[in-house]
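In the form predicted on its own, a lone chain appears below as structure tokens.
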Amino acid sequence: MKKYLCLICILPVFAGNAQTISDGLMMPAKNLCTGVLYTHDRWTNYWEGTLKRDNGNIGTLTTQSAMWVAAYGITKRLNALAALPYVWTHASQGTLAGQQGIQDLTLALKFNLLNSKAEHHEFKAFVVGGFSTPLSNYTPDFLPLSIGTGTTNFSGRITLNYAFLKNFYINFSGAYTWRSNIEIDRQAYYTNGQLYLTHEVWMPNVFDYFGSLGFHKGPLQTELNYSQQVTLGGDDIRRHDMPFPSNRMNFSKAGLLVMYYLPWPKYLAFRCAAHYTVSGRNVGQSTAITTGLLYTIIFKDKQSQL
């Protein structure tokens, strides 16, 4: 069973997030799962506040990323997680040029707080502490073509997982993220109905939650999931204007996940996921596809090798 855990522990950063910091499994001690995930995300329509519309100056916006991810079992109850994406954007119409570059490094610790087993049931609880910060000097004040918002983030997460009927599970996870202020390349800006004579922008904090219903047996995992992000402050995009980093960016997404450990080579896993934005505010109605390969490395004690 242990060799299949890596597959379930890795999810795309949404926030981020490298190991599904929102999943219900742990990497075994001294096991490292690492790999690269590719994501293709595109939208034509978006919400300007609550008004759904398109934009002829942008056409279809495409965002792609190649993300290195890793999860390591420090102990059987404590995991370390990391992720680093390279992101590039492109608009199909207009004169605005896309951006590209290394985005934000994400680091997290995940602790198995509670594990209660019965004959055909198991309940687990986890706490996760996360940190992320930009690793390149990209421009956050060029949305929607920016590759990120430029904030340094600290997050706290609680995850509850219930497994039943041997191979089925229900998962729920919620997190609060504290975001730093950012600096932009202009000395004044207008937002929240007010002119600010400064280059520093206050960024609202974020709450998100994630729920899933899945099936896991041997090398195969399938899952239906739903996620929502709520920005705790900020205003809407002004009519016919570009988005601003501190806008209220809310969304609800429905997703499907399929992961499978290949019969050869040993410890190599294939992952595929799709997400669709069902509703939103100041975000694009995007369809995202993620695929990637993950490999597990098992480090053995010197004594076990004698």
Contents of the next structure:
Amino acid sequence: MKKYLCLICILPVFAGNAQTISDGLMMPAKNLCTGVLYTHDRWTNYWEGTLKRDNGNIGTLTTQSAMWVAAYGITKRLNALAALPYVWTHASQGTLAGQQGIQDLTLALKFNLLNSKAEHHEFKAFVVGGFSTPLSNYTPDFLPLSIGTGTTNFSGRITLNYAFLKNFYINFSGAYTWRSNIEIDRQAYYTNGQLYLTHEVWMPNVFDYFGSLGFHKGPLQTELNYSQQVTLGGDDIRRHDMPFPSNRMNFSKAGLLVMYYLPWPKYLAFRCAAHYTVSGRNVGQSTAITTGLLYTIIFKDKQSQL
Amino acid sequence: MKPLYSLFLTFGLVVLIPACEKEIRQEEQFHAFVPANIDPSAGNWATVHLTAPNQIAVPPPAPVNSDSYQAELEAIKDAQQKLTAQQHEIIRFWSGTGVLRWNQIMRELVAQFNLPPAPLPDGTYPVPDPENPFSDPRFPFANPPYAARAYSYVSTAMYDALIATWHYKFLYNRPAPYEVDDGIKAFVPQTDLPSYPSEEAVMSGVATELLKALFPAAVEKITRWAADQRNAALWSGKATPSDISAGLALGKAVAAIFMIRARADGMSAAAGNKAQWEALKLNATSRGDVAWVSLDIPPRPPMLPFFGNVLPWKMTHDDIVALRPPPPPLADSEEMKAELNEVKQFLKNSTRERLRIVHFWADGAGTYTPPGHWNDIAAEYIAEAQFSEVRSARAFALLNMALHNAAVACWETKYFYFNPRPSQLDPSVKTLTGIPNFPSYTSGHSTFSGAAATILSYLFPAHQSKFNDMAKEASMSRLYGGIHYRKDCEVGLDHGKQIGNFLLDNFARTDGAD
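Instead of the form predicted on its own shown above, give the structure for the form predicted in complex with its partner chain, please.
Complete assembly follows, chain above in first position.
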């Protein structure tokens, strides 16, 4: 049954749709899973610091992305993951122009540290090292229309997965992400209660965690999940100001996921996920839907055929 | 690949990288220096608003051999023996000249308070209340005209106060404590400048009085900065308590004279009322043009529509009116259609470099405004020139008088014509920066930049072409961003240069400082 597994990674730094870089699944050796996911994310209300509000000059902010993703089994215990999105933003009201472009390339290695199997239980532990960096010179300083925050990130993640009652699992994952400083186009900005006279912006690091309860049988995987991002520093958006890339952007999201390997063609999976922002700080209260197709290619290798 | 190796590789990277230094320096680096010229004759330079350098009387100081003065020296020695690292840091902070520091502080205050009020649930906007500055919305909304005027009052008052200071310094010639007593260390570079009254205390007095009136909600930090500056003068061996008290009194007295001007300069009537706003609309439609409407949602009252009546520096309201540019093309004219089409072409064919230019010069809400940006640029050249305090103050005073006059002249023009922005004529025009809440013609950025480049070219003629290039870029950034027509930018830039030259011809070139 392992041939059904296809893992997708997204670093949860900007869009916040953390998924499967943090899950408890591995690609078998010499298997490549690749595809494109489309995400539609929109919000009308947002948190200005802790104050929830709307803004007539933004209306509804829609962010769409088309993301190429890939996961490859280097060995059965080591996977390489990659993702690259193209992002569009659009504000339904006001005069501000939407932005679009190639966003950040994410690369990660996922290692299956521990496997402990009993008759009806299985416990697994994983570590993931991730890296992401912008592949285009977009401006991060035009939020909420910017397509990203422009940081280069390194992250370390630990994931624990427990399978029980044959087809159920619970999964917990936590990561610390170091973010580089960024350079913006202007030479002065005000944040943290003072004027900074430099192009450089100090960017706080980020901690996130992710928990899920799922069901996985044959071609079907489905789960309910909850994720949280905590930005370790940064200022709140000031009263009626625009957001700034180094703001303390926190959120909690509840989501669900369905992934299904179609009966035909073989190895093609349909994936659909939805997330709703339950609470937040300096972010939009977004509702996001992700959908896409993933295809698994098995490179012939008798040694690792399962 | 062996899994364990790749594991170590990955996590080695993850563990190592966070150790990288991310801290950044927040302030401009102003260093202590000995000025090329201490400008002993600055007491004779023309003042901006004081009637004479000795308009405020400063009594003669006690002689250096008096008991009271000797006791003051002992107090300095005592303080110097106990200086902490934090006190040395305060000395360092203020030693790169007080004029530059206060300019930097003003930019911070403007950026802090340059936020428009948020709308109320009923779609109206509350008005910031100077009597209740800490509430939401906070007072002031330090928008570009407010900021231009604020920068100009503090800069001119500081300049006049320093001319008076120089007058008394060289009248009384009391040497600095570090020159009188070998037991007193100099923690700043020594000069031959007499110490009575203390220029640091004068600046602290001017800045406190004016900034407290302009930014009342920041009273706490303004007071702390001012006290730090006076303490730094004492701790560094530069001034005695009597130098400082005389300076503080002089600074406050000069500020009070400028406050009288500020209360009567027309600012209190600059917001106008609903009936007056309707009259502006009628003015535009009776000329056959489309009247400006606010593009904020919900629509916001126009920003300071009668700022054009505020008193300019070294010119009259009639001079302002005489320099007003001719009318913009009417909304339905072929010329305006071509102008609008050009805006759309720039937006359609936007490049990353033009977006950089738009954002570099945007200076919108939450920033130190375009006048602040030109102060930021000027600060670099003034610091590099290693001027005396009084000559640095002159440079900022000239710059900020011109920027204030540019604000008055541009606002007078904008609200006289009251014409629409590109996005009003064609809602499909989506902009690369926020649309300011006032009419289009002429561009404020262009007018500010033309005026500033003219003053800076006069002060630093070797860099004239650089200043003009920057002004041109700032001006065109508004076209690239889709918020102005080319005509707004070009006419505004030229208008600003005329405003700058007016100040040079009618004040700067004949003030005795050259």
